[in-house]
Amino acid sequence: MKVPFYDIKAQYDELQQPIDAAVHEVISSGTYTISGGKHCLQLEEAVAKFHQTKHAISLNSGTDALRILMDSAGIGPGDEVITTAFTFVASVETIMQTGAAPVFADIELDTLQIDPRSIEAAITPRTKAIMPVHLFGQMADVDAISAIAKRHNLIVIEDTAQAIGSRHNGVPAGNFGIGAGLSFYVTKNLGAAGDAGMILTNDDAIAESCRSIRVHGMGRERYYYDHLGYTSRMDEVQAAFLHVKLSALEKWNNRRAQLAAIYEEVLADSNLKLLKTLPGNNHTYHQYAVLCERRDELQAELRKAEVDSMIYYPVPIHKHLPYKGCKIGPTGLARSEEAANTVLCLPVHPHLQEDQVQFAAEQAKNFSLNLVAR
């Protein structure tokens, strides 16, 4: 039975009529890219309401969301930002692009989230910010991280690229620091027809600065510049596309949770290590990850059975050439390195059928049990 890792077209097929109508409206209007465009404003209002934040600022990517947030917070040369090495590179490259220095804290293997104890151990007089990454669809330990930030007077910037709709004790991501960066890359739970992103914040000054920086640093008056900026605005086609898909996001996230429950049930008595959901968190299952010491063999066996899988992330950031000189906190990164060698993500997109997930889970379970029997 073929079990695909993604089915991006199925999302379009489900919403084809309203998507086509919205996109056609933009194309026929001739207004494709404009600051404060109708569809961008509609999307910003809808996402701000969904995440219960005061501001949402539409952008061209989740990467620029992080970079612009740091610029607006005054992070730059001489500063240190503590984050994780077990993440997509954007979390780290944006820190370096500001001129600040990333400092890597380790993760907790039972959740793959950044470890608050490792964060606190890495704080120095140069530390200005903490950037937790809400990995794979659940939030990091925001209570502990917020307490650390308060004790040490540090900024928190949430990397929420993979966690749209994720909440802690009912409070959505984006409400636990000065702001958060969302990604709408095509494979995300809410994916654009290309690249797109968004900043969430409750801080009026940060919001005003971010809106300026995304359009060349332009202020309220056209062709007058208040900041060094970028070309980072979202176009109207992407906004219209995303606004339609947002209407289905809660249903799709719930479907991911239903499929994840099948994995949990089937794999409960396997020899694979399953991840935990932190108390108070919901999980939107951007990915469903398991840990297996013979991960590459498991992936090969799944491939034979036509079950797709993906490795996120095969090499932690500190081992890549541009980042080898980055500072590692005093607790080291042993758990991050173990995760890179053992994590495998199984298909969990919302257009899978239950029997497909059941089959994928049974194939993974049988492989793990056969390893012990050998």
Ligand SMILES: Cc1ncc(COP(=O)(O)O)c(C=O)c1O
Second form
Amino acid sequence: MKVPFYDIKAQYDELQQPIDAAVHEVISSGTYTISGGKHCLQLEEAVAKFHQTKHAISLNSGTDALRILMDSAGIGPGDEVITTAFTFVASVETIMQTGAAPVFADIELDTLQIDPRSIEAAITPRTKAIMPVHLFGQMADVDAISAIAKRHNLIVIEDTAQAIGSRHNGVPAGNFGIGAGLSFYVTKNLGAAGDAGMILTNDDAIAESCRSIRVHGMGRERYYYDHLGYTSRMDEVQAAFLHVKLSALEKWNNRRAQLAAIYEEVLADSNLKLLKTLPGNNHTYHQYAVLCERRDELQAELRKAEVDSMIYYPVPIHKHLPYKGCKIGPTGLARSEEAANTVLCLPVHPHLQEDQVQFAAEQAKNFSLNLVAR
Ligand SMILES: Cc1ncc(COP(=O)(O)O)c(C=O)c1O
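Starting from the form predicted on its own, produce the coordinates for the form predicted together with the ligand.
All chains and molecules follow, beginning with the one already shown.
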């Protein structure tokens, strides 16, 4: 049975009529990119409500969301920002682009989230910020991270690219620091028809600075500049498209959790290591990940059964050329490296049928048992 990793087209098919109408309205209006465009404002208002933040600032990507947040928070040369090496590269490249130095803390292997003890061990007099990444759809240990930040007077910037709709004790991501970056990259739980992202913040001054930096640093008056900025606006077409899809997001996130529960049940007596959801977290399953020592063989077997899988991430960031000189905290990165060698993500998108997930889970279980027997 074919079990595809993504089905983006099925999302469009489900919402075809309202998407076509919304996109047609923008294209026929002739207004495609404008500061304060109607569709961007509408989306910002809806996402701010969904994540219970005071401000939401629509952008061209999640990468620029992180970068602009750090610029607005005054992070730059001489500063250190503690983050994880087991993430998508954007979390780290944006720190480097500000002129600050990323410092890597290790992760916990039972959640793959950044380890608060490793963060605390990596703090130096230069540390200015912590960037937890809410990896694969569940939030990092935000209680512990907030406590560390408070104790050491540090800024927290949440990389929420993979965790739209995720909450801790009912409080949505984006409320645990000075601001958060969302990504609407095509394959995310809420995916645009191309690239798009958003900043969430409760801080008025940060919001004002982010709004300015996204359009060349322009102030309230046109062609007067207050900051060094970028071209980072969201297009009206993307905003209209995303606004329609947002209406289905909670349902799709719940569906992902239902499908993940099938994996949990079937894989409970496999030889795969399953991950934990931290107490108080709701998991939105951007990915359903398992750990397997013979991961590459498992993936090859699954491929033969037409079950897709992906390796996020095969190499931790500190091993890539541009990041080889980056500072590693005193606890080392043994667990990040082990995760990179053993993690495998199984299909969990909302348009899979139960029998497809059951099949994928049974294949993974059987292969894991056979691999050990061999
Ligand atoms: C953890 C993480 N951070 C940042 C980003 C950057 O987002 P974007 O691709 O929208 O620039 C992504 C997404 O690709 C991501 O997964």
